[in-house]
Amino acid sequence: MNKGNKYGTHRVLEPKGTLPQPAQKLDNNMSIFDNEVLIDVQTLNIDSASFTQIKGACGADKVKMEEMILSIVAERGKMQNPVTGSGGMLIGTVKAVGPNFPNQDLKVGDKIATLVSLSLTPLNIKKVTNINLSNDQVDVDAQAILFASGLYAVLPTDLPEKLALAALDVAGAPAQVDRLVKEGNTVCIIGGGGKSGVLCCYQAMQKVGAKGKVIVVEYSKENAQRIKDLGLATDVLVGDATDVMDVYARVTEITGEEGCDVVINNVNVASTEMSSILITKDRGCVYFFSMATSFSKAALGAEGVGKDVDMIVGNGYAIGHADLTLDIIRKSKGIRELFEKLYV
């Protein structure tokens, strides 16, 4: 059995010398190296920005979407959308564990969710069996590789698998909210009605306390009503996050000209950077969880309007993020019922 690099560089075909995520092509041969795990894949949870782009490009035609997904994997050896650059995550069953994989407690037959992006995960799809247009999940007959540095979670037995997959896919977002938001803060969550938004709203409401505010800007009237019904915000605005000045005017009606302490951007469309930045107070913080974010637009745009704000790239990993997110599902009856409706 060949020896593998802990970061998976032995799988990089093009260009040599880089890591698997930025690589153009990976080796997706499923013969494992000594420190890898082989997974029989059940379901892919495609990143929201990626799924939205594929769905739009294919006119929501499942046959065309299947062809596009298969062509991406065939070309790249991984599920990395060439337009958005993003991936997603997966659930599956452990097929084999290399003798030098760091955690030998992981056993053949364990059901796991990978907590690293599909954009760096070697993947070989034999067949797409179903595409769910409403929740970004794609059922497959496939295999994948987890590197020695790869994060994963054994699926909990008290939650449905696809519900856990949906929640863990965005676990980094509520975990960052937990870190960033303080008691008494004014927080705005842009794109608060999707799965990451709902989880962020819950955690923000827990953190701000009675004197704080959680403002949601949501494009969908249905999703906005969902937030109201679940009591997950103090203020809910239906609006288009790409309409910068409308968002600014309506949010500052609530906050005053000072703006928000923390802004969380969860949208899956482009050109919402400046809406997030303008409503943030000087020395406040914007967390861009969305993979549709242009960080050049954000950096140069903030400079252009004289905004001194901290901008955080949406790292999908934070220590303890999986446990925190699954606990939200367990604690909130309303969110659990919503996720069961959408994902099970």
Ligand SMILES: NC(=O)c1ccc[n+]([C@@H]2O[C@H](COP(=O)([O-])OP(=O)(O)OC[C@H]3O[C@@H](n4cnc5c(N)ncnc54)[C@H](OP(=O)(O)O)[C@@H]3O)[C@@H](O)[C@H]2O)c1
Second form
Number of protein chains: 2
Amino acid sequence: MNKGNKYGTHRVLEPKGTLPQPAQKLDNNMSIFDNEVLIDVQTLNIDSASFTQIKGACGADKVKMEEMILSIVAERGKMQNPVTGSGGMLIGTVKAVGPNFPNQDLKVGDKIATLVSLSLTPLNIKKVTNINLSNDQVDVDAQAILFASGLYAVLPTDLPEKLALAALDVAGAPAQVDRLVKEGNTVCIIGGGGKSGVLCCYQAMQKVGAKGKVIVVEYSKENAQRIKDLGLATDVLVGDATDVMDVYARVTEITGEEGCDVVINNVNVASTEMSSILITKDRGCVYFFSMATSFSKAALGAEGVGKDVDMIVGNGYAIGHADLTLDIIRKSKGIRELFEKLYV
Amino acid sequence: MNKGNKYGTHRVLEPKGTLPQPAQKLDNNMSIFDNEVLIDVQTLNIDSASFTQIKGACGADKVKMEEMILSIVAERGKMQNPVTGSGGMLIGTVKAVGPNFPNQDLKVGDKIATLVSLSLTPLNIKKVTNINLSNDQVDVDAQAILFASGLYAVLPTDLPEKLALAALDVAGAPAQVDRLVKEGNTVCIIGGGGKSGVLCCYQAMQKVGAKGKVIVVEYSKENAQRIKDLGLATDVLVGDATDVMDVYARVTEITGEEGCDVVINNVNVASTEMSSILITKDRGCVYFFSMATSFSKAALGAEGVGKDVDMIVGNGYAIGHADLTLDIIRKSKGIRELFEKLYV
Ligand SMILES: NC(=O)c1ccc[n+]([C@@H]2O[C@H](COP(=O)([O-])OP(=O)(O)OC[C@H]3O[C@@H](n4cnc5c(N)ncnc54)[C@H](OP(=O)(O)O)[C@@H]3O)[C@@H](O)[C@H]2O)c1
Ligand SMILES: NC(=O)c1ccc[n+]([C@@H]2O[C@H](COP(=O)([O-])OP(=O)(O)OC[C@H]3O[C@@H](n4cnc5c(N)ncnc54)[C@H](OP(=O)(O)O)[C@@H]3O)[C@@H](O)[C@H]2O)c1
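Switching from the form predicted alone: structure of the form predicted in complex with the ligand?
Full complex below, order starting with the chain above.
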């Protein structure tokens, strides 16, 4: 059995010397190296920015979307959207564990979710069996590889699998909210009515306490309404986050000119950097979880308006993020019901 | 006189509702609004990532570069590189101050540097008079507009103008180093031999003190050598920051497996995110000042290798950044001599 590199560099076909995530093409041959895990994949959870792009490009035609997904994987050896650069996650059953995979407690037959992006996971799809247009999930007959450094979670037995998959996909976001938001803060969550948004709202409400504020800006009336119904924010604004001056006017009406301590950006569309920056107070913090964020628009945009704010790139991983996220679902009956309706 | 918006939205031609930085096209008519400043521009300092791209695309042919610069400004009304999205800065003389510009101490005839990016500054070039291939500076006969929210610095009289221009262009970087680096830290500065790199090295050396480490990874042998000569780092590695596993191996040879507390990325080329992330310790921090940073490569790359690191978008502005940066030049004879040689 061949010896593999901890980070999976042995699977990189081009360009040489790089890691699997930035690589153009991975080797998706399914004979495992000594430190890899082979997974029989059941469902892909395509990243929202990627799924939205594919759906748009194919006019929501499932046959075309299937073709597009298959051709991306054929070309790259992984499900990485060439436009957004993003991936998603998967659930499946462990088929083989290499003798040098670090955690030998993982057993053949275990049901797991990968916590590393599909944008770096070698994947081989035999067949797409279903595409769910409303929740970004794609059922497949496929196999995938997890590297020695690859994070995963054994699926909990008290929650439906597809619910866990949906929640774990965005587990990094509420974990960062937990770190960034302090008691008494004013927080704004842009795209707060979506999947990651709902989880962030819950965590923000916990952290700000009775004197804090959690403001949601959400495009979809329906998504905004469910935030109100679930009591997950102190203020809910229905609006378009790309309309900078409108968002600025309406949020500062609530916060005063000073703005917010922390802004969390959870949208799945481009050009919302400036709305996020303008409503943040000086020395406040913007957390960009959205994969549609442009680095240069954020960096130069903040400078352009003379805003001394800390802008954080949404790392998908934070220690303990899976447990924190699944616990939100366990604690909030409302969110569990909502997610069961949407994702199961 | 027409009333202008604080952020310059009145100059946005398309798309409507957005701010000048993300806008496709600005109105670069040089009659000012009530709260604007008109500047007679002397020299543009094109952002390094942008200049490198233009120089590459034109095979370093000055005539072609001039054409490309003029055509970008003709199309966008601002000098924003369509590939990198970035701009740069300018120096010039105040020609007119609108009656409602916030700081009425600014006088016609004052020499200033703008501290907001060219990527949001209405610009009208009559003539390019010189392109300096080695220092990114372009002398022009041109006019530009500063908005009410636009930052600027009156040029100091004790430093040559072009030196101040060069240093102020990257003033955000050493200011953030000052905030992020603590006594005793191990810091790595990638692209540490360049303009912003030198300033970051100086500030990092000040902050880490006798027990800390400042490691430089620099591609150019010459740039690496001057860091050694100036004593601006404890360790200098000549290497290619896009070669992830090489950088990882050589930096961790110095730091041990644990890695660095703070990594500062100052390169002007793409695909160095993973090198930066892999050498950072868990719960450490990566500061991406490089405009060639890809948001998705950073976000998904860190997750992909299970690294719980804070990744910060290099905001070009921080309170006090201009003074801090000019003071470095005043305090370090070596850096002043180097910058005089390169930029004056
Ligand atoms: N950093 C990471 O590691 C990581 C990991 C996973 C996901 N992500 C990213 O996180 C983001 C959110 O993911 P998600 O799964 O929570 O997506 P989601 O459920 O689709 O949520 C996005 C929300 O934003 C709303 N929205 C869309 N356009 C808007 C606009 N112009 N103004 C205000 N709200 C708007 C959407 O409303 P509609 O329903 O009306 O469109 C939706 O409610 C995506 O960009 C995704 O790619 C990042
Ligand atoms: N965030 C902001 O607001 C802001 C503002 C201004 C500038 N910037 C950005 O900051 C970055 C640095 O600007 P600068 O003016 O300091 O540029 P610079 O003087 O050109 O410095 C870049 C340095 O990186 C080195 N380098 C290039 N490729 C490398 C590689 N593969 N491995 C290691 N080192 C490499 C260069 O060496 P060579 O000389 O051999 O190429 C040079 O020494 C640029 O990306 C610029 O766009 C950001």
